[in-house]
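Here we start with a single chain on its own, the form predicted alone, put down as structure tokens.
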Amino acid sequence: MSPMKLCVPGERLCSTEDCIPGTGTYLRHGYIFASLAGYVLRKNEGEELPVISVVRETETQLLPDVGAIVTCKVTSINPRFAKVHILYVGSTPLKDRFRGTIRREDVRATEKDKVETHKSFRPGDIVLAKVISLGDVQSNYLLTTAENELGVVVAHSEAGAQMVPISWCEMQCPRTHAKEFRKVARVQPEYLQA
């Protein structure tokens, strides 16, 4: 199947010899031109030629906002700070990928000067996080684990195994015991599924 392509208010896309107008269409001097921004498409549906229509892209983009609560997959650390990319705002996916940081300070609540990036999070960690402030172009969005429920949800150790959490600042490998520091996250009921 080849790719869809876009079109313009005003484009003409065909004459009324090859295809029969659709919606997001109209007919001029005996051809077809686009009355909206989208999508060709053109099908046929049991007639002698195809219907062309312009349809939009119907999903709108979502876009991470204050005080939402968002699953992030940590690229970096350094002792300032960890770099992620944004998954999911809640539980809808994102098509963009957009870039947060949480700070040392935005890690916990309380002893905020003993926070060390490496003991909470390491590369590959799924984390959920809150958006304390939107980011632009060249920016990230800055995200905080200050809360109980937000941390490490998905951590895997250096054996490769998924890491089981056994206090709030600790996960253990299952494989070889060894246990690795993390900001754990309490996870609440209604997001474990059975």
Given for the second form:
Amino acid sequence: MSPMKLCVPGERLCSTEDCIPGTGTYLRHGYIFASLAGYVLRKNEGEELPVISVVRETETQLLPDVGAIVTCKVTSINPRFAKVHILYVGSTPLKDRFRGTIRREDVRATEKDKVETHKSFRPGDIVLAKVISLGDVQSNYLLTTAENELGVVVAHSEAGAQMVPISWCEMQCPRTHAKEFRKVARVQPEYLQA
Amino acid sequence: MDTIHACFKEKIGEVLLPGDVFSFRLPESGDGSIKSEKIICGPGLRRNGEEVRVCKSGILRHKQPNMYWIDSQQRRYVPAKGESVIGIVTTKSGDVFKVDVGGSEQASLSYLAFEGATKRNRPNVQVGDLVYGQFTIANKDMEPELVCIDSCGRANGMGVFGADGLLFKVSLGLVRRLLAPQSEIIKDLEKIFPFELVVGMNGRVWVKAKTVQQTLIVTNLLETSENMTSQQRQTLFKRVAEGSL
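The form predicted together with its partner chain is what I want next, because the block you gave corresponds to the form predicted alone; please supply it.
Next comes the full complex, and the chain you just saw is listed first.
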């Protein structure tokens, strides 16, 4: 492989007639410019022109996109929303932890105003959620669990044991047999390991 | 029927320490005539698989038909849902008051949670006021929330109080004794002189009598009756009643 060329934001890479712009680039006055600092990558996609993109490292970093299913861990709860750290996008682990927010009205699809966050999530739970918005500069990713397959997957009880789901809104501790409220995800049978 | 209850019965009224275990060896399931027994574990007891463990030090108590709990003494209050407490308003921020209830976090009290309060008609609550309210949300993961209104929308004795009088702190065990339905301490105190009393489950008590001296007498009597037997208490109250007449 030929050594990769480095570029900085604002550097003119080539004209639109030679390549199609990919990620990390933008079009201006008929030329393609880089918007990130990194390595220039040219790929032949099978269309007429190759795709030119700028990547930070040699592997492409997967960023959570709108509509992606992410796995996250709840860090704190509030009567109005829950704050989470996004750990996996799909099945790829992320190198950095991105922050996300699940608002109270995005927890369920039905009866949105009757949701109580402390009965849906608790700090330490692992939750499957979907990204609905990337947010502004300061705010985090906005996530939702308003589907049957989204919600709490792994949770620990007050006694410290991993709880077993018994319905879409309750989980039970195998040691103390105490029931706790969570918004439980309905995992497809083929993903459950025996 | 007797195996589980017998294990508990021999320890009722005894002092237990955290880590004590009640383990039940159920007989082999040969005969099908075993009745299933239900036991309710109250505060201080926790089930761990096939055994019941003691979590707090105290005396084991029993209430018919099948409730057991540990009666423990502590001074530090942990907010629990449904309990009525006395709080002190510390800050007013926007629509919410921050109230100190003696727990690890301050509780929040919305200004709409008073009787007859609307967005235009705000309640008259200042920083430093005493409020008597109930917890709607109280768990270890979120800050607790207080309301001064019951589920029907009526105040029911809750709200701001205490223009005069004295607020002091006692242990939680004494508070539970004061709030029991037929409390002997209250009955004996009533005979001495009339006074107003508000008891919060967070260990705070507010007293107001006709004069400052009577208020202080009631305060001292309540604080000392924590560590006295009922006989000592009655002799003390009699002495005070005769002395004040």
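Whichever C-alpha set is largest while still superposing within 1.5 Å between the two forms counts as the rigid core. All values derive from a computational prediction rather than experimental measurement. Numbering follows the first chain given and starts at 1.
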Cα displacement of A37 between the two forms reaching 2 Å, rigid core superposed: yes
Did K179 shift 2 Å or more between the two forms, C-alpha, core superposed: no
After fitting the core, A159 CA displacement of 2 Å or more between the two forms: no
